[in-house]
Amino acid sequence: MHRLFVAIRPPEAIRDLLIDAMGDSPELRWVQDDNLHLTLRFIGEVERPLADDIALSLSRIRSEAFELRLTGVGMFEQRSGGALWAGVQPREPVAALAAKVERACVGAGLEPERRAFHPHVTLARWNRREAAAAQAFLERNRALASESFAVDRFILYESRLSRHGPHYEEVADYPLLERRLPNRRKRL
């Protein structure tokens, strides 16, 4: 079985900027470097046939090259505790490209996806004896920002999950079109 998943890995400056505003809430459980990302589908385990299946309905994917910036952060709750995140603008672009591989996905025999897409980049999780320093994180890094970064691929992703947490192993790399700018004729 492969434990797969589609996601936008953000460039070095940008996870910097993350690590940095990471390093100082120690009780909560960080995202190494190596497993950040902004997810696009999470599939989950599939046998190796509809693997390569996923895989190659991924590879027709056409969508134009996109910038996106980090815009703020907020958190998922759960009973047992939750997930900080770095949200991502502007959405449009990246949720089409969400959509398009949900139909690749679907396409390739996945059951559709019943989870609202919400762009974003998981930082730490934590529980319920953490609360307090997940709501200092929040206070603290509210006005997160970036300047926009270029998104030029999506990547499939296998995760290895372990004791010390996963380990996430690209699988294939999926180049996005340059995107075109308009046709300027010159005046005569």
The other form holds:
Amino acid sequence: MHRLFVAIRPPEAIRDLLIDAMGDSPELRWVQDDNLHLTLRFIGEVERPLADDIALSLSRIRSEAFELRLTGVGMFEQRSGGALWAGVQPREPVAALAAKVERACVGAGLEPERRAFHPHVTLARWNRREAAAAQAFLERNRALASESFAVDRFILYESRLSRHGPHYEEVADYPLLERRLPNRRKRL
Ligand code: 2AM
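Moving on from the form predicted on its own, kindly provide the form predicted in complex with ligand 2AM as a structure.
All chains and molecules follow, beginning with the one already shown.
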């Protein structure tokens, strides 16, 4: 079985900014640089033939490159803890790409994703007893913001679980189309 997901990998300058924001709260379980990503679609465990169909279906996506920037931080809360994340804007192009990825996955035979798409880069996971440190992180980084960065490809990852936590391996990468710039009108 292969545990797969589709994601955008932020460039190094953006990952550096995120790593700087992580600061020094050793009680939170921070995501390592190698694992930072924005999930477009979590696929989960699939057998090889379906994985191949998904990869083929993803390769047929035609979508233009776009720009994103980091803005703000937030948390997901579950009963036992949750995740800290950085948000991105604008939402429309990344949501449009996620919708195409979703269609490709369903076209390959996966069940539709029922959860709403909430684009974010997970930075840490926390347990209930670390709630104060998680809250302090949110307050410290409320104004987190980056320059725009180009999203010109997306990636199919395989997640391998080990003693040291998950390790994400690139299985395939899919370039987005070059952006068409608006035609310059010639001055008469
Ligand atoms: P995240 O994007 O909020 O961190 C690989 O596991 C990636 O898929 C993670 O980035 C994870 O969440 C995302 N993901 C989405 N739904 C998931 C699920 N049900 N189980 C595990 N990971 C999931």
